[in-house]
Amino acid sequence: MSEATPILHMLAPQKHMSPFDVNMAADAGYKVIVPYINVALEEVGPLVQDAIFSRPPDYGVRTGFFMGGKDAILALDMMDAAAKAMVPPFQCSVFADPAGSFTTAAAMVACVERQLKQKFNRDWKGTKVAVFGATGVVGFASSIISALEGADVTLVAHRGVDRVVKSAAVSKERFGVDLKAVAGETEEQKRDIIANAEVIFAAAAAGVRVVSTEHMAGAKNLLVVADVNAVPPPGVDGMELFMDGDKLPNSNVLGIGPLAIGDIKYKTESGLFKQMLSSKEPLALDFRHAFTLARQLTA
């Protein structure tokens, strides 16, 4: 294996690169980390080629690109642009995790999957999933991961259904999954959605309560609720930060809290960085690889 210095180039379409991701990369073992900000999609290819042609081909596995930002589709497009810029044998590894969403979503889906298997002896196939915060990056990624595993996924719109309709169309076009888009703006709409769900992913904005005790009281089919919001109040009434399969108050529904999810998310992101560092071949890692690792960590 090459003894070249591990270098990571971190691309952000906005004005800041996430300090969280910089720290994760450093702790995983990258020795040189260079953030680039305000990066446009058309700039990705030239940046990648600038990096790969500056080192011998066998140094390629010690050269990495990280795609950040807050837009899942743009991060995937940046990955595609990087792949098109490779000129074998001049290649490097690429990892997309915009706003930490891919690894967070992978961790949430894996944590719920563990409870479904252990407590209910079932998998994702045919499981009815409702995603709150569906237009956010975590909600988007978790909906696709679970749908690819065979779940029956509903995207819930908090303000206007048009945005989730668009998300469903993009998901169908890019990943071949069929997602339902429904309005969840009123209490009555939310109550009906929750009453029909077996799993809920609460991925709404921090500090927003989306599922109440009253909602769950009428949800006779509901098995597991996962909440990624660590900012009070919790996204799910009664959810505690470290819950990992405990029953929510006055309910038989199992809760998975944000720090239980966060533990697996941290290990997943760190693990993918380490995979890039140890691989003998260039890697291209997205939410699917994140889920594969998160699933192993929760097995």
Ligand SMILES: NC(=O)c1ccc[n+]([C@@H]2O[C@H](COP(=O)([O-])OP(=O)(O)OC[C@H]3O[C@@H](n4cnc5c(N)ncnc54)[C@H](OP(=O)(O)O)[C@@H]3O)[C@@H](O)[C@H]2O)c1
Second form
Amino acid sequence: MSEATPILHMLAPQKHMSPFDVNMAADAGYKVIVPYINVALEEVGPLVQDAIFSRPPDYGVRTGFFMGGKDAILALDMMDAAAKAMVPPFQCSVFADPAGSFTTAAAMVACVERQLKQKFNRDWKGTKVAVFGATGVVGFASSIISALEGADVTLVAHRGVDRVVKSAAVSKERFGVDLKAVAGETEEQKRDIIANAEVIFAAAAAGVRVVSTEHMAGAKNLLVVADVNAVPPPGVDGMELFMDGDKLPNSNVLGIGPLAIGDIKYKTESGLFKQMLSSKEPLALDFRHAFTLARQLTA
Ligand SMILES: NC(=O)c1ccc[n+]([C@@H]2O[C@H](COP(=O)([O-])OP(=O)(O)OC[C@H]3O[C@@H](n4cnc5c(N)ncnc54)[C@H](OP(=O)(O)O)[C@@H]3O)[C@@H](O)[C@H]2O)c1
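What I would like now is the form predicted in complex with this ligand, since the data block earlier showed the form predicted alone; can you produce it?
Every component of the complex follows; first up is the chain already shown.
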């Protein structure tokens, strides 16, 4: 591999590049990090070509692009635009992780998978998953990762089912997965959804309790509940920050808390940056690669 300085160009469609991701990239080993903000999709290709043609082809693997933002589909479109802009042998690596969602979702799915395997001798095939916060980036990515593994995934809408119906349609078109979309606005609707679920992904906004003890009272099939919200109150009643397969209070349901997930998320994001830094070939990394690594980390 060349001794060229590792440079990371970090693109955000909104007015900020995430300081979290800048720090992660620096700690993983990037020496020069340049954030670009308010980047439009059509600007991605020209920016990539501007970067790749400035360095000899063997320096390309030391040049990386990071796609941030807050929109999973836009980040994937930005990756596609970057791929189309490559002119072999002038190429570079690309990694998308909008709002940390791909690595967070990958970590959540991998942490739940470990409990399913170790405690129930099960995998994702046919496992009934209910996703709260399904219109968010973490909910969206976790629904696709688990559905690609064969889970039977239901997206729960908290204000109008139309947006989750749209998410399900996008997921079918882009990833070939069949997701169900249901309304979960009333207490009764939530109880019914949870009564049918074996796994819950609680991925609603920070500081929002989406699943209460009462919602889970009749949930005879429920095995594992994962919660990514670290801001009090917890997204799930009784969830503790570091729970990792412990029983929720007065229940046989296993809980996985936000900092158990966050630990794997952190290692996954850092690990993907390090893969880009050490690879001899240019890489293109999205939530699928994040899940592969998170799975290794939880094995
Ligand atoms: N543990 C970790 O490592 C880690 C890392 C990153 C993020 N997170 C956490 O992951 C969670 C999701 O993040 P995100 O970036 O995906 O957020 P997001 O894109 O803002 O999505 C938030 C989701 O929560 C829903 N929501 C908002 N208020 C709600 C309510 N009162 N009841 C039910 N649902 C509600 C939103 O629905 P609408 O679309 O209808 O508003 C949306 O589906 C957050 O709690 C965040 O702090 C954790």
